[in-house]
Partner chain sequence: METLLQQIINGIVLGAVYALVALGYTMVYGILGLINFAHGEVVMVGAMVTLAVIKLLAGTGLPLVVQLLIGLAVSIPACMALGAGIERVAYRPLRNAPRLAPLITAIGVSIILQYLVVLVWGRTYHPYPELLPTTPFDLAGARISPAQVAIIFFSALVMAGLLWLVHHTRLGRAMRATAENPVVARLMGVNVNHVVTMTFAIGSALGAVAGVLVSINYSVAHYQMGFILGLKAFTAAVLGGIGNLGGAMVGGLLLGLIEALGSGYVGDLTGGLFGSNYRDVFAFLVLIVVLIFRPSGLLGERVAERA
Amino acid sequence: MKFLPVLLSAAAALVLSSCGKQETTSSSDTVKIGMAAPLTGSQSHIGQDIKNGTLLGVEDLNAQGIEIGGKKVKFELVAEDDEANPAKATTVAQKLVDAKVVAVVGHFNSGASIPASKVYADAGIPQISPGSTNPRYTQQGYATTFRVVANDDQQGPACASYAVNNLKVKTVAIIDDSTSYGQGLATAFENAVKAAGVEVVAHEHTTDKDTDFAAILTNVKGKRPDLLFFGGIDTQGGPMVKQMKALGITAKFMGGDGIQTPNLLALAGDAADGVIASIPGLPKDKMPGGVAFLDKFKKRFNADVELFAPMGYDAVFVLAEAMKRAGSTESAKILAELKKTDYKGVIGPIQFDDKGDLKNGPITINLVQGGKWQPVDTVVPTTAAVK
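Would you pass me the chain only, in the form predicted on its own?
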């Protein structure tokens, strides 16, 4: 028993020594970045593409051993599935807030980003969308909303300019999918072509779940438009193009970024040849960091880039750069620095205006030729007006 105090003292010293050792070799502080997109359902191929691009950004940051405020940090991606559903998007947004993320990359759909943005704004958490193009997203007065793509007030006129100046169309029919994205893009396109003196012979509405367009297309066929413009996603655009061909509709088919995917080619088959679509940004292989990114993405995920993966990747680095400048991972301090962003990313230079929109974002017009998307024209917002 006389040795008990000595043994207890030794044990205590060992415990203290172990604790001290654990503290000196503790892992880096973890910084959580949220990501939200449709990871299930008909648009999951686009959501997964964004998730992979964002994940690649997080992995590359961790490989660099980033220090913020003199302290090494480890980034963690917290990904959530919003199912391209506005109601689910707000639930997902609150879940990310509760998970203590410092910022969010998302959402893809404007119809998801717009309602979710209030949740992030109330929590003071920065949100950078890699793909939401409806102008209303950044026009709500929230200081927390940003995007790294051109919006539809720029994309719609760019499509209209190409239709009028290059395709020389005189009459157009329009179909939208009744979502915030589809309606916003279709309206911007319609306003621009009307201003150029083009006659809009029909404006029809479907949903982002429909795949049978026989009734709508039969009505459009009777109007004999030079061009059919679709505001929607590839999962509807592909079947629509195929059904147009089956009905003998000879009008050219045009859409926005939602259809400018490899998936549309698979869904439309041979009918895809001649389809025209815009996409915010330069052609991917012409982006400053495009070739290297495409190669790295392919090696990491054994898949080609679908749509907005480069934007998700750059959004992560824009956030990290803001943290480094702030010397902090606090959302409020990150937010203050985001407004000063001047970053050279994979997609090119990234700066934000006072609303959080990307400054001078280029828009590329693509044409399907020989079963492949081929860039045919690139414009910037200042030159996108219809002549």
Given for the second form:
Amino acid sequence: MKFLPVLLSAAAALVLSSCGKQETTSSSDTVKIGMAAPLTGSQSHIGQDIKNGTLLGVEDLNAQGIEIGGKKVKFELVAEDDEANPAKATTVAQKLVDAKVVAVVGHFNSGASIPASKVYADAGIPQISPGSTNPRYTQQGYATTFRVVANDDQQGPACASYAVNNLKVKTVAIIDDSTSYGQGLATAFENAVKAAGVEVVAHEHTTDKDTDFAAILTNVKGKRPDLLFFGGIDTQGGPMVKQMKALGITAKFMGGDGIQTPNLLALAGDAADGVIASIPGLPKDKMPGGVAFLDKFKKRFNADVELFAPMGYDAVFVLAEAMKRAGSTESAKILAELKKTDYKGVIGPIQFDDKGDLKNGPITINLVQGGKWQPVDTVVPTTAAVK
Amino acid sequence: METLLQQIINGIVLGAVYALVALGYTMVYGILGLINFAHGEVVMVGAMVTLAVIKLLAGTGLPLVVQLLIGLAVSIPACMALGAGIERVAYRPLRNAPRLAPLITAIGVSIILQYLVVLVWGRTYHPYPELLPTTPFDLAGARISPAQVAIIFFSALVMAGLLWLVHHTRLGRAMRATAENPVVARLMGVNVNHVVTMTFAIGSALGAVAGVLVSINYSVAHYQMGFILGLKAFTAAVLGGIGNLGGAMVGGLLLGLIEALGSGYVGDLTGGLFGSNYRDVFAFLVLIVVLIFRPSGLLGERVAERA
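Provide the structure of the form predicted together with its partner chain, given the form predicted on its own shown above.
What follows is the whole complex; the chain from before opens it.
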């Protein structure tokens, strides 16, 4: 009669597993991690980069053989394409929730991460964005939002710090593109330079569809600023730089990560030389684990890292570490441990503040020299207070 | 003073572009009473086709101005065929339909053209090569680039040419007759379909050149550039009195000046309450005021001179 209890428990296990609760019971050892980014469309190169970074993370974890709560687990990546589209982002977020992922690495665009975050928050699934920099993403009151990249509130002051301390500017003019990204960045910059006693002689607005900036640039020219700061992206920044030079404006031109792109160089041509732009994170070859990571990535995918692959890779490891500490793959338990993260990643030390923002995320200042982006300085937000 | 002069130059350049595109709207409206919303897209296709040709010629070492002329030699006939083709396929079958039908068709054609361009050239903003010299001229401290001079010069030339065409050629007389009364014109032996086709072709040719000039001026081309440009040009045409050639020119220049001076000075005049982002609000406010007092536009006597 000894095998009756065994039979019973086996039957119970069968029933349990057929209830679709595999990921939290011990009957399964596969842990699904979700990933969402623009895998098609004009930003697909960035999305694929993030996907490859997270995939590499998952493969490395599996090769290491991770044990969680005394049980060996295998990680599986579930990648979804949000097309950089806010509406599509919520759809794929729901798809990932339905696929019972325990955590999500994504999305890339702030405009996608923000609407998707509600879906993850409702499901109680932690979300780590590798590239969304809009401050609002972590300020919605959700406990599930994290990011492994500095936000715009940190990027604006970093630019201001460089402008005041290194470029010694006395007067600035500001133009933003009326989007949440552009306005947020421009306002953060404006507040920081004002605090340092720099005079803001003009704050003009354009849109993210315009290509004619002659009128506002003429206005700026009349005010003779030392520096023109642009909160917006390369499609406006490129023509703006060109028109600025054509009007004979000699002020320096500065912007955020939205203009720190190869596209700006193509659109602005020769006029791009001397343009300054910040970008969250360290230059990829200056990251603590950068060189080794670049090699490994190249070997695996036969492609160079674009930008955010290391963030994706680290996000996966941050999640795995939290699972190890929690001894569980339940989302709620991972979430509790995620807040206590103290991890040395490829991008450097990773800790989260109470909102889920990266503590002391470094910001790199780049300059266009000879038609190429060159890193010239690194600013860490705690030291970014203008001297 | 220097700033004011520069803003006036900015306004004239912008206005000349609006006028050039507005001519395409106003010619078609004058003859058919139809608002050809796809005209902005024809302008965009003109810029894109020229860019494609120039890219093909990039390795040949031909002087840039020659490349530009070859590009135009391809894109102008292409746009003329496109404009005439749109009329043949999308508008002619609806010529006697209620007026809303061709309006909706026009919006449809506009969207189709945008996405055809997306299929071929993608959604990216294409950098436009500097086909004209870039060293600006200095005018009492204000600057004007050769591309901007070309825009003003070409617009004036086209205006004069069109007026001559309408008033001193057989085709022009046929156009005026068709505008007056298509049925009677046909009875008098005017081939109305031919006149309409030619009107679309001429308007599209002007649009193609406008598209190229705009792209050179702003050094960028993209699939949505025709939409906003078309909307503004249409506004200019209404402001000047739609259906009236001189009105398109006046309306375009006026709208350009209002926009430039508006975004330049509204912020300062209102103490920062309204910034430069209110320039379109300002432009449309002027449009509404003009239309209240002159419902058919500034030069709105359409009867005699519409073409």
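Numbering follows the first chain given and starts at 1. Not measured: the values here are computed from a predicted model. Note that the rigid core is defined as the largest set of C-alphas that superpose within 1.5 Å between two forms.
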Inset, instruction - Tell me, please, whether between these two forms the C-alpha of residue 289 is shifted by 2 Å or more, with the rigid core used for superposition. - result: no
